[in-house]
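This document starts with one chain, in the form predicted alone, laid out as structure tokens.
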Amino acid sequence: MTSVATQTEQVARTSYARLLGLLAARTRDLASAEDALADAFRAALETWPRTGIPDRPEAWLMTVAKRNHGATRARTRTARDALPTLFLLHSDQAAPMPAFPDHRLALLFACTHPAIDAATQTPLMLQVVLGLSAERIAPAFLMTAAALGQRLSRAKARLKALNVAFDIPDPADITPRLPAVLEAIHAAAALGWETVPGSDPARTDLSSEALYLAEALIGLAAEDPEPKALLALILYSAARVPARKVTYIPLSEQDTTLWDKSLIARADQALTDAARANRLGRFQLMAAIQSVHAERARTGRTNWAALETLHAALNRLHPTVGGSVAAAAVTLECHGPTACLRALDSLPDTATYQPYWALRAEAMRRAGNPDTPAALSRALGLAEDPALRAWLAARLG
């Protein structure tokens, strides 16, 4: 039973987003697609221990999910009241979307429906497309898992209450929805970058998934420079993975000889391609920041002055708490711990933001502040990644 449950969980991790994308494309109803797929996984846990895991588990799950959804539709259908969102295509083929290279990409755009609050769109995409739980998503949005879960539930309920069809936009109309999709792919990549031995195994494929989606997005929005810049950003970070395979190692302490030079070259090219449009954007600045860090592999030093300029530009264009903390980290190197602590003191809403406390502890340590262990303990308490927790615990010890 344990073996079947483990294998079912593995199928869920690797196939959930793809199956949900296919089913939602059929049903045009996100909530009912999720329900039908959840019922299919429950059926698998009940059936597979008796019958064995099928040769094509994804096909089995999809067949059961379609049957579940069809049964629900049949029970609720009336001539007058049938909801448009419960429309099920009768063909065995998925709904035609020739311009979208992948159903998951189409599903990302579907989650940006105008009826959904803009602040909810990115976490909704992370949950329904990439299969992340509210517990894993919430820290990135400085929220509790319970509060985020309620927000996501309200978003889905709103779609249903408004009888809004699960709408996949025409590719010609994706431009207004592009920033939210870029944000979701970037968030997925950021979660994946945390993956080292000992980390949550469910994160293993997030970076590669984000890389794939970023490349697919370039083909869909070829004239926009930001998808190219996002690809560069993901590649720069992926290039550093070999330097932290054993445990968590901060960027400034990584052995640059272990960085993947071919990925850095690909990132450089993607960033150059983005710059040709002469339309500066958030992800171009973020990629440029990573490009400066990548230069350390060639020059042996970090150009902190360039990083200070780029971070300042990024925070003017797209201010965020994370961006402000990153800028304060550069301030620490350029102007010392006192200036860094002043910058951190000016930031709001940081009580549960782990990088804030990690940086604060480092600035306090350099300043010789006796309260450093308290800040470091706060950072340790907020850290979820096992490798990062081990590194922080060693610093505290």
Given for the second form:
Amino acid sequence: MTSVATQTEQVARTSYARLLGLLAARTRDLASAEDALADAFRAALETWPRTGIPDRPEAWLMTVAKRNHGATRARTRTARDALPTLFLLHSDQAAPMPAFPDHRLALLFACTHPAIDAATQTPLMLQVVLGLSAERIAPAFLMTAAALGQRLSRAKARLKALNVAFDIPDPADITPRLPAVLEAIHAAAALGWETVPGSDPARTDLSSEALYLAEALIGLAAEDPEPKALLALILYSAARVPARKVTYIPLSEQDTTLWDKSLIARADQALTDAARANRLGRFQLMAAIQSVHAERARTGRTNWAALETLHAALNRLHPTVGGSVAAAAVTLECHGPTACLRALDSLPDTATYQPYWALRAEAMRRAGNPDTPAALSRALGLAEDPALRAWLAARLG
Amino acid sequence: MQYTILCYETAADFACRADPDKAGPYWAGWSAYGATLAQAGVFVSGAGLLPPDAAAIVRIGPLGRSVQDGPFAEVKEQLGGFFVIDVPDLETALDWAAKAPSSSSASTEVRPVLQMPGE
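Next up, can you give the form predicted in complex with the partner chain of this protein, since the form predicted alone came first?
And the full complex, kicking off with our chain again.
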């Protein structure tokens, strides 16, 4: 029998965003909705081991969260601060217990409000929809957790001050806000992939959450090719999960017979659907890169020339540090270590970027550079994932 | 601002130090971590410690000095070493602590270094 704590964690993982979406949609105060929900989960951890898991755990959590929200607000003095609670109580009378409609996409779109600074939107979405802490999110954006935490608090205060409704925007408003939502879903999926399957179940769950959100987004923006491409991208990565096992295995060394061919077929289909719109975008290029890697399962070889073209196009359209390092990895295969190191030397702000040092070490090794162990050691020193660290340590030894 | 990163390890971690199959990756992880702190320019000082069975505790009681040999209480994690780093804020210190091998095998504690009055 699984422990109550484990089951509670399961409920937290599967329901957090839906409950938060529901609370925030009614109170229009993200920060206090998060606090109320956190208190409800804490109460569940204290109560459920004694009483057992309720039949409808989400309803239980929702009731406690709403009561918590009321209690918190009762302590605040100004009438202005009490408004969200009044609103909440009022809507309670209008509609008794809701059937938990899915507010996750609405929550995502609310985070893309023009009043929120563009650089804050994605981390804000990761936090509210996936319940990730600033510490967890910050490394993915090359930011310190402190700076990010401040930005997130300011953003939530902003949304509250503007009384932003947590509703799905009108169709005309969806297109301009789509890129930010796509990026957040992609970032969630990427956080899940970075982890070796089995080493941290909470993180692999992020990928399935991202898959769900991408599919829901296609339903909302059927005309746009990029949500379909994002779905393809997530599916290609999901297809490779069985080949990764508990230890870290780099893509080039994975046994392609273990890749999930049905997921690759679904990904191919989604990418083909996306291409029909005849409008190239960032996620189509990223999915196309993964489709080239997936092709290795069929042809037995990697088409590096195709990858070079796609990476170059991607870096023109959407330059990022991660994208530049990935392109330099392809340069290593196409043109050798000297060209790769030249590309790496031109990149700024890489002192603590782990993938940069991992690639640098590999290029130096191939060039026969005697200083290779120093770069490999730096890649090892910057690695947090135990599986990745074990793999790097074995190479160093 | 200086912070001390206290690296707690399990009995299994300490055992890795002398295990022919595990010592290589174990030491590689720690020396890479220390070297990376130095290369990033945040390293101030640090030391690895011998396992708790090499420890002794000294007290002055009613009968004068007493010395108790380790290991002591049955705790799962024991101090295995520490680093002092100089970084702008606690968040940066936590970020570095997360990269210590002990953070994935056991736990790592971060404490601000006390500023002595008058310093």
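Numbering follows the first chain given and starts at 1. Worth saying up front: this structure is predicted, and the values here are computed from it rather than measured. Just so we're on the same page, rigid core means the largest C-alpha set that superposes within 1.5 Å between forms.
For residue 54, the Cα coordinates differ by 2 angstroms or more between these two forms after the core has been superposed.
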